[in-house]
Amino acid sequence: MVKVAIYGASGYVGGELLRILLSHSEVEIVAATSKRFSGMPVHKVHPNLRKVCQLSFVEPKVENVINAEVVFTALPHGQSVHIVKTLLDRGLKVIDMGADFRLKDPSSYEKWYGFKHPYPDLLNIAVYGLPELHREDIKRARLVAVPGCMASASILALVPPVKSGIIDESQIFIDAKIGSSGAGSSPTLEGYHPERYSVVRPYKPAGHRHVAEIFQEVSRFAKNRLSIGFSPHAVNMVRGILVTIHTRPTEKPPSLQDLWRCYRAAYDKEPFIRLVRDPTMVHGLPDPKYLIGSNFADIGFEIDLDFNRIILFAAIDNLVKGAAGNAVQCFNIIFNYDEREGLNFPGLHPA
């Protein structure tokens, strides 16, 4: 059994990792933080685990988490940099689930993020957490950085034609709809039920800061110059996000059978990558409908002839392989366990 603390248990993504590590067979829940609800019982901020959870938050002190081998820090960007050190210091590994560590330039975080990344180096030895491009490096990581959940499913869904060559790389528009859970646990005017309520509301539609993590993934397979336009929308839903990718071909446009080999190449043998495109289905194509409460990325395409483009579809839940089921897929190629561990749940339908 591995002893793993939650340091920032009590947000929506804190109560994933709960949710997930409480399936888990090999794991041993030592701790979980929470600066505002220390001291009261886990399931009265996580109701779903009644009678599930017994443990009680406690405070987001490192003397708290120490007995852990594993700390996962669920917390806001820009406020796990120095607790991540410390935690490495004490010879701890880290699932880091904030944007800290994500990018590998230091210079990235005075434009995307506001501030000067105190700990350079560490961004040297920080694994990007995506288990179908980092599998290798996450087996040896003391430090990951989970990825962003728009940053994940777009990257999914671009690797495999952009490393194929199928697709101008100069020519990528990325249109993502997320569900209010994205937004956090926090109260916020734009998340206040009238204001959120049946909207489909575009925001940061330029300069979103997932488009810097997008671009440094995608870069690595890039023959050619990478342009990458990123517009999110938020949508009236609670979980969930749909990517759709618009692109042209690099020449003449390849046949859906192109598309099929070149993401089977990619994906075939990944666990939580499935390919959906059936055209005699009504969820023919990826829909986070289905895919609540699971770990699996479902990625869909058509082309267009009449207008020369190819048009990729991802979806996921943006909880759990958007940020704590990745997480915890991290977790188990580092011990070496079977990474569908404590993530089989298949997702519900009706939901």
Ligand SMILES: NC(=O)c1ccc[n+]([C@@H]2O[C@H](COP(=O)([O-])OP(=O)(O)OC[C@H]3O[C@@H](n4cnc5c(N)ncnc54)[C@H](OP(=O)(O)O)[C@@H]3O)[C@@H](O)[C@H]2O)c1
Second form
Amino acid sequence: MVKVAIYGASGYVGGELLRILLSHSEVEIVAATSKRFSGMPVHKVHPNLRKVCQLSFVEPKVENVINAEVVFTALPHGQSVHIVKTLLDRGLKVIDMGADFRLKDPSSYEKWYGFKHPYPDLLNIAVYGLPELHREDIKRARLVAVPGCMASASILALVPPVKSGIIDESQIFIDAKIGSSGAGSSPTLEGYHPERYSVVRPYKPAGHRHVAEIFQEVSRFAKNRLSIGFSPHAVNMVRGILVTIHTRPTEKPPSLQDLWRCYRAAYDKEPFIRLVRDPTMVHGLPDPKYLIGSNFADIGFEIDLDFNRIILFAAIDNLVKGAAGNAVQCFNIIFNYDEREGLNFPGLHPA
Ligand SMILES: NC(=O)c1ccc[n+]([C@@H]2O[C@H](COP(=O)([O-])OP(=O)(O)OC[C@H]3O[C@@H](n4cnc5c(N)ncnc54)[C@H](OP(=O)(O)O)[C@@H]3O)[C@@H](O)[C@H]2O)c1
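With the form predicted on its own in hand, show me what the form predicted in complex with the named molecule looks like.
Complete assembly follows, chain above in first position.
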């Protein structure tokens, strides 16, 4: 049994972590922190955990999590950075779900997040927590930086065709759609029900932060200048992300077989990646609706011969493969457990 603590357990990501870890056979949760709800039973905030979780929230203090061997941090960006440093100094392993350790170049924190990173050395030891790309490094990691949700979906769809040289790296346009839980549980005007309900609202159509990590990870496989356009949209879902990526072939259009081959080579052995392309079926391309609560990432593709386009799709649950589930997958890798432990929930149909 590994003792774990969750720092920031009252949020949406923290709640999903609790749900997943409570069914993990090798985990004992020793602390779940919240300042606002300290002393209150966890189920008062996460009603789905009534009669499942007997814990009460404790104050977010290092002394309250120090009994753990691993701390999962699920805090707003800029809030983890000093806490993670302290936990690492005390000999704990940290799996951070915020953005404070995802980027390798310290100067990118000023550009994308508006703060000077106080511990650039830690960016060298942090492992970008996408198992499909960094499994071997995750095994030895003291600090895992779990990817951003829209970044995860985009990277998983892009890396195989970029690696195979099938798509023109200078022409990549990502259209992302995301549900409201992606913005966290703090009330905002944008998220207020009359403002949020029924929207299809573009936001940050240029300069969204996730493009920095997509660029960082995909450029490791690019042979030429990589250019990525990324435009997210808030849509009328609570959970889920669909990215639709418009690209062009490098030379003559590949066949569908070429695309199948490149994705199969990358993902056939991956426990959480499914290739979804069956034009005869109503569920013939990825749809986040059927991924709610699951750690799967569904990937699909299409070729548009008339207009020389290749279209890639990826769907995930932003709170699971996009955050808490992926974090648990990394935890399983570090401790050499079956990667699927705690993550067997297949989603719902109909949902
Ligand atoms: N939502 C998603 O789909 C998603 C996906 C991937 C990654 N992420 C990232 O995961 C992190 C958490 O996201 P979320 O959606 O769960 O946010 P959230 O719902 O707003 O929850 C934030 C949590 O952080 C705690 N907190 C805030 N400031 C703190 C501080 N200074 N010290 C200690 N605890 C503090 C809050 O606890 P109190 O009860 O004390 O306020 C709460 O538990 C963010 O960095 C987010 O970008 C989110």
